[in-house]
Amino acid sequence: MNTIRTTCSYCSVGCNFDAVLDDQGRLQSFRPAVDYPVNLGKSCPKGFHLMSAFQAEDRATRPLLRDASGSMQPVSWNRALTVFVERFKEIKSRYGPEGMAFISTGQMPTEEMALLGALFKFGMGGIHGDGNTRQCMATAAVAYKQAFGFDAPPFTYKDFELSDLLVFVGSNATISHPVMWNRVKMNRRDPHIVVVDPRRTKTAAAAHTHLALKPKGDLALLYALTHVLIREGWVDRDFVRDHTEGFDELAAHVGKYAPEAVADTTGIEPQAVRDLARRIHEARAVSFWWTMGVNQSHEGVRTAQAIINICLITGNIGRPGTGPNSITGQANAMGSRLFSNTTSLFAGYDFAKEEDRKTIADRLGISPELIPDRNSLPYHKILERVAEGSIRGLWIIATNPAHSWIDKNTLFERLGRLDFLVVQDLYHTTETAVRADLLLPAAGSGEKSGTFINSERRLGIVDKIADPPGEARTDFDIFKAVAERWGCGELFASWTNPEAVFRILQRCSAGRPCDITGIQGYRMIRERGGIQWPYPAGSSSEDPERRLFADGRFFTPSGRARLIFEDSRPAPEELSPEFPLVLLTGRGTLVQWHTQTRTGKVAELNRLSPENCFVQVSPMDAKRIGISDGDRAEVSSRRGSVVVDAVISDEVKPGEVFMPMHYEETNRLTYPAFDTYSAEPAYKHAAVAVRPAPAAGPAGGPVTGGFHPDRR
């Protein structure tokens, strides 16, 4: 028997699992690691079945190329690579380096992300590339960077157990991060738990206090809290004086956000705001936790910074059990944020700064002239350029935007305008893969090696458990093959394997807030149970859990954290008599992940989740509309209509409905608004109508809106 430990590749928790193989290398069991400091032997159902998803019948096992008749035909890797290079070089020759782009993922190992970004920008000469972490974590990254001077989540998971007061804002942790919720349940301090969320989610039901605010009333609510804290003098004056800047301006700004003044906007009684402010004041250790309910908003960055402001002015940062703590979305979103070379250079350097380009070029041993002198367009701007016709070639790696992109009906037309679409993925049946001109079959996380970085900045090892099927290759090997065929292979001669790339990234990180030069290779990460950054050369700490800013020093030029604010704004899409309901979206079940590309392959998980897409409607609205639980309902927005199952539930208030993101119908309805600073899509608010489904509506599918694949 042989045991291999690896990191789960679903969410950002970073759970480790032990895979036990027999003497023939066959998997015998896959169980959560009891001694790993993240999950402590716990797991959600998705993790238990991680390896099962790779056994699906629709695995992509050979390259597929669309022929003149429009059919996808198997081809050799030699042919696939030749076509890839010829087509992209032709596009670059005709339309320039900005005529091609890539969209990547938060679910590949860091080393693969880094190789892709370096290959595309330094080797192929491209400029524009972004990751699907733009859909989940861009807001938190920008909020931290503006406030702290670097994208630096300050916490450790131990803080779940050490807080006296935990405030979850737009986070349904019991469903989306159950292992983290288990850490909350391990708290022996009898903490008070507050949930700020329009829905009565499972987390809200488990909390002591639920502030059921109006959708997108969170920024005004947080400013009202700040108003009370400052007005009552419940502020850590010493910390504010010594470690922040902008307090007087913040105090003036929130003067107009008295709880009474914003009660209509927030839907929260003024006394409830004052009560929470008093709890913050009286608690010894307060932690705020947020996720997509904050991030996926038209004003998400300022909302996240309003949380940061509260922690700063009350001194709830850098101490055990405190912090403004963003729970990341995807397994390696943090690795993507730091090392994917997409919208920033490696280790948080800036493409637009000549000094930064020279630094990275020196550490990589390449010419600075190879590094673009401007930042990439963000995801939605890349797609806008596709629609305009200025981006003609697109490479999509390990993501499924034809399911997940906001207002996705427009995406179908945009992808159809491309001269060349390459999709690199595990399966040939995803909503995006079926539109490809060339499909490159890739390996899954259990079929390759590298590192992930989780929400608490912990580097964990991804270890290979099984070989990929057929002719599928690791993304790393595909990128290396493209480099050789493109003619830039010599540029990556030292990028021989993932651990060699890890050493290159260590050099890039030297002297940065994310410095990892003190890590002595993969073996040290394995032996330590993961290592949180920073871990610079000369570090001796073996503490498995470390937090940032204990010394009150931040990464800004002044060393002080910035208190940043801006007036709240109404949601971009207004309700109307035709569309009178607010559509909320989010994780709908513990057992499915995002677009179900992998989890939808696992029979055990499908048995635990609804087969069809559904809409939650309040009893009052259901009676008015004339639908009952289990009926078919038509949900319409200004972008189209879908037919789904009706679920009558008091989890949503009158005037609001909820649909889960796991089903392809949902993003036919969402409104394409984006945060001003992070460019993150605002999935959480759209104007819709619900009515009984017309008799002719197709089961489970759209009434309007084009392509509708079978449920995967």
Ligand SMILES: Nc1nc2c(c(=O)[nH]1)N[C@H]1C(S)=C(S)[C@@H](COP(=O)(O)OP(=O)(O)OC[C@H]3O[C@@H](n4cnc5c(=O)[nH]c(N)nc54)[C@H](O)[C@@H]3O)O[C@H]1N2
Second form
Amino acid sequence: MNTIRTTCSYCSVGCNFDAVLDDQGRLQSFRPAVDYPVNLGKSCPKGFHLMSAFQAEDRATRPLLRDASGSMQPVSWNRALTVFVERFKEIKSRYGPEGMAFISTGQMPTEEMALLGALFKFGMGGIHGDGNTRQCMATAAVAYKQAFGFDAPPFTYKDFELSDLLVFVGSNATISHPVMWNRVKMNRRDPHIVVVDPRRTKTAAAAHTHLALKPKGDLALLYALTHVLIREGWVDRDFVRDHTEGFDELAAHVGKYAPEAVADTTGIEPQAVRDLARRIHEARAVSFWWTMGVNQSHEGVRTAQAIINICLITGNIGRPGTGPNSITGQANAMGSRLFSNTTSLFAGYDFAKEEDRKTIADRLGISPELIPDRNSLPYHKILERVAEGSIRGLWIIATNPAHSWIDKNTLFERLGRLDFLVVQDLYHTTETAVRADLLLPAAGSGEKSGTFINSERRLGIVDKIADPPGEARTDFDIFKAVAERWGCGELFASWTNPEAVFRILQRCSAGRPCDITGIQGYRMIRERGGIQWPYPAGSSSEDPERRLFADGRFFTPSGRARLIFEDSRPAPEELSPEFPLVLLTGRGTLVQWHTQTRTGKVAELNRLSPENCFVQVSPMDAKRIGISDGDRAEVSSRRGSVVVDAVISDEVKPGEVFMPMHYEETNRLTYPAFDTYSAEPAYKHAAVAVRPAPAAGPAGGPVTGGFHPDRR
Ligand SMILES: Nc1nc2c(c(=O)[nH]1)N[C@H]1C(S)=C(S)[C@@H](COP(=O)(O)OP(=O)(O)OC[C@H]3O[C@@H](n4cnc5c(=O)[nH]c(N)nc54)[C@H](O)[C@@H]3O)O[C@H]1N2
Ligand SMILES: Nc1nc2c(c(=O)[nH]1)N[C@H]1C(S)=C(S)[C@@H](COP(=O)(O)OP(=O)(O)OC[C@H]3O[C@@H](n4cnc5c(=O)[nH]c(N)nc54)[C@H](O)[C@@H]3O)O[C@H]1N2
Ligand code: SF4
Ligand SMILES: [Mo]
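Next up, the form predicted in complex with the ligand, please; the one we just looked at was the form predicted alone.
Every component of the complex follows; first up is the chain already shown.
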């Protein structure tokens, strides 16, 4: 028997599991690790069944190439790599380095992301590459960077247990981050829990106070809170004076946001705002936790910063149980934020600064000329270039945008305009994979090694438990093979395996806020039960839980945190008599992951979640519309219509409906608006109408929602 410990590759909690293998290497059991500081023996059903998803019949086991008749044919790796390199080189020579792009992920080990980012940008000479983390964490990353001088979520999970007042804004942690919620339940201080969410989610129902604000009322609400805190003098003056800048300007700005003045915008009684301000003032340790209800907004960055401001002016940062804390989404979104070479150069350096390019070139032992001198276009701009015809080749790795992208109808058209679309995935059946010209079969997290970084900045080990099926290869091996074929293999001569790359990334991190030079290899990460960054050379801390900013020093040039604000604006898509309802979207169940490519293969999980796409409608709206629970309903937006199951529920208020993102219908309706600073899609607001479904779907009528194509 042999036990291998690995990190779950679904959500960013970063639970660890012990896989027990028999002497033939067959998996005997897969259980949450009892002594891992993150999950302490707990897990959710997704993690428990992680390995089953890799057994699916539709695993991609051979490269597939579209032939002249349009059908996908198995080809050898040799042929696949030849075609890959020929086509991308041809595109590069005709349209220049900006003619090709990649879209990657927060779901691969850091070492693989780093190799991809270096290969594409330094080896193949490309410029544009972004990730699905743009759909998710870009807002938090930009908010922190502007306020703290670095993308640095300050907390440790212990803070869930040490807080007296926890405020969850746009976070449905009971289903999205269940094992974090477990840490909240371990809090012995009798904390008060507040949830700010338009819906009465499971998390809101479990809280003491639910502020069921109007969609996108957050910024006005947070400024109203700030207004009361400042007016009452409930401010930590010493902290403000010594560690922040911009307080007087902030105080002036929130002058007009009295709770009464914004009650129409927020839908929240002024007294409830005053009560929360008082609680913030009276609690010893206040923590704010935010997720997609904040990030996925046209004004997400400023909303996140309004949360950061409240923590700063009340001194709720750097102490146990405090912090403006963004909970991240995917298992390795945090690795992507630091080391994928997409939105920044390795370790948070800046592509646009010559000095930064020199530093990284020096640490990698390459010529600075190889590093592009500008940032990649963000995801939606890459797609605009595809629409214009100036990006002709796209490589999509470990993400399924043909399901998950906002207003995906336009995405379908755009993908169709490409000369060459390569998809690298575990399955050949994803909505994106079926549109590929070339499919590269990849290994999943249980079939390879590397590291992930979880929400609390903890590096955890991913370890190989089984071999990938057929000819599928690890993403690492695929990138290495592409490098060889492209003719830039010598650049990566020392990038021999994931651990060698880890050492290279450690060098890049030296002297940065995310310095990890003190970690002595994977073995130390295993032995310590994960290690949070920073961990610079010479660190002696064995403390398994560390937070940032205990000394009140931030990463800005002045060492002070910046208080940043801006007036709130209405959501971009207006409601109208034709489209009178707000569509909210998000996670619908604990057991399904995103586009269901993995969890939708596991019978035990499917039994626990609805098979059909559904729309939640309030009892009052349902009555007015004339639909009952279980009826089929047509949901339309200015982008199109779908037919789904109606679920009548008082989780949503009149005037608002909710659809889960796990079904492909949802993003046929979403409205493509983006945050001004982070370019994150505003998935959580669109104008729609709901009607009883027409008896039989007429030809050319609405798309009728039915089975998820992957789901059996
Ligand atoms: N089971 C499961 N867990 C997951 C995932 C999964 O697919 N399935 N995905 C993971 C990933 S990548 C992510 S990013 C996280 C996301 O985790 P969460 O952010 O918790 O999930 P969401 O359901 O997208 O959005 C959270 C809430 O935002 C609310 N909301 C909508 N509009 C507004 C608004 O204007 N203001 C406020 N305050 N709230 C609003 C929604 O009603 C919703 O309840 O979950 C991770 N965990
Ligand atoms: N309407 C609406 N849309 C949303 C959201 C929302 O709240 N509302 N949320 C957004 C958010 S926060 C996110 S994060 C995105 C997620 O959107 P996606 O990234 O598109 O969703 P996933 O289903 O996680 O897709 C990951 C793909 O990677 C593959 N994969 C898994 N592991 C590996 C690997 O190791 N290697 C390779 N090569 N492939 C692998 C899987 O099979 C799957 O096809 O969706 C966004 N879309
Ligand atoms: S809570 Fe997240 S990390 Fe933990 S088992 Fe569930 S999906 Fe995996
Ligand atoms: Mo996400």
